[in-house]
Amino acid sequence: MENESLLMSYGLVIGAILISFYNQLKIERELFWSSLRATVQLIAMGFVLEAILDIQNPLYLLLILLFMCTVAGAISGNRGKEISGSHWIAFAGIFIGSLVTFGVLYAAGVIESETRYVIPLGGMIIGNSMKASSLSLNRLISEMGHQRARIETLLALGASSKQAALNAVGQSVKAAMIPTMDTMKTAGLVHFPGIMTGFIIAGGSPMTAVKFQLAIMYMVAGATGITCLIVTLLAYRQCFTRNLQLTTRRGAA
């Protein structure tokens, strides 16, 4: 791909920024900086990967993945600042969700212990876990605020914090899983995933591409599901004081 073609493709981002500005959506600044960060980070990662792909020491690979989880936890935790310890909660959910998923795929032989498999697939797992964590935290805060009257009524009737927050937790997990579930529902009909498309473009067998893509989709579903559950189950507890008083106010009437 020529640099000119890449610059022209950035026109799509500029278009989205102009739409946001015209309609006063106020997301143009975040959209611009996000696209700029993605550009700089991916270019830097291109150079870094040249060196990383030569690393075969398992300890170094583990440290790289741990660093990625830490960064993901810090970014995702910002979506739940109203919740005490949101960054640690996000990190725990992302780390555990990624670790379990990675372990299962390695045991099943989907992922080999080579850097060229571990780092790209690890990044994919952690990235999707981060998105699920961010959506879970954001939706949980909103639901706890919107359902404040209901939750406080249940508490007054003697319900535990878990019983009172059960509906909000369920709604948060469902909302965070929507992108993953919709992707699986439309795969092959509307949406042709990147791994499958890239494999076919590279000249691979379509059926082999399908197998790889299914493994990736199962991986993403597992990672996001585990992460969502861990994050919401840890986070909702922080929405109550020791005296079972609800602290989250966003979305309250």
The other form holds:
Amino acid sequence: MENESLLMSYGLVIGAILISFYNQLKIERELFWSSLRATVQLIAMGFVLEAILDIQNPLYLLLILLFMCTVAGAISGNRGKEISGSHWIAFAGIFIGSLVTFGVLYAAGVIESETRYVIPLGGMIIGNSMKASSLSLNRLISEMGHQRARIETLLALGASSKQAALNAVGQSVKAAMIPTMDTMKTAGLVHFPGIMTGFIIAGGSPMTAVKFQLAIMYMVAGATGITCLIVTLLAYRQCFTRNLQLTTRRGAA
Amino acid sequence: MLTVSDISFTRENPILRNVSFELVQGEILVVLGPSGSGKTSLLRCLNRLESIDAGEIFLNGENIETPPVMELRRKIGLVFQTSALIPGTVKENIGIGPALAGKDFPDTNCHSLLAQVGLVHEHLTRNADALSVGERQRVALAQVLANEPDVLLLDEPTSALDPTAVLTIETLIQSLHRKLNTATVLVTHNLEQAKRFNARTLVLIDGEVFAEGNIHELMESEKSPLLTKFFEGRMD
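Same protein, different form: I have the form predicted on its own, so give me the form predicted in complex with its partner chain.
And the full complex, kicking off with our chain again.
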């Protein structure tokens, strides 16, 4: 691909910014900075990958993955600032979700411990886990506010925090899993997922591409599911004091 | 039975200041005051949905901070101003308190409570979302009574009702009280309602107890200018 073609494709982002500006959606600034950030990060990652693809020391690989989890935890934790310890919660969810998924895929022989597998797939797992974590935190905060009356009614009747927040937790996990579920439901019908597209463009056989894509989808579903659960289950506890009172004033009369 | 001793509660500003009163078994205490006087906060403190900053509250001689909070909340039941019933049938809603505590709630108890709050058998299978405001308040009352509380807290239980329904619910509260003999704290901003209950009344203004006694006697006695203003309906 020529650099000019790449530049032209950025026109789509500019289009989205203009639409946002025209409709006063006020997301232009975030859209611009996010796209700029993605560009700079990916270019930097390209250089870094070229340098690190030769690394075969597992300890270095682990440190790189840990760094990625830390950054993802910090970014995602910002979505849940109202919840005490949100950065640690996001990190724990992303780290455990990624570790379990990676471990299962490695044990099943789907991926190998070579750098060229570990780093890109690790990035994919951690990235998806981060999205799931952010959505979970964001939705949980909003559900705790919307359901305040119901939660307090249950608390006043003698419910534990778990019993009182059960519905809010369920709604949050469900909402955070929607993108993953919808992607799985429409794979091959509405869109050709990333890995498969890349594999076919690169000249690979469609059936091999399908197998890889399925493994990736299971991986993303597993990672997002585990992350959502861990993040939501850790986060809802922070919404209550020791005396089972809500910590947030959201939704209060 | 319930002793509230010099309690204060602050959020951003002081909400309750040095509030004290006693409530004995079988008594109704009306807490009367204008909007924003701290009435709801007082009930929330009694149910431990809020923590007091100073003072002490005792239930049957025991500080309410001593037993586990979940247990305490079953003993001091709170009916909210606007009840948020759980999605499901009336039967599920009435039995939710015992269910949360992992206890069985026999159908006979459910039927009996339903009758006590003036609902009929057909209501049991009805969806809570399909109930009128008055019916919802009755179910909320039954929900709390299912926990067999020692003290019943009613936060403006008729504020969302039309005038006819107000009188019906008031009659219901009084008949339940006669039957169950449960110590009850009823919060209202409505002077006429306080008069109808004709019970010992605590007048709360700006988080402070301004007067205590029978409402009719309070109105006839010499009053502070602020109390006069409230009784004359010149405060919201």
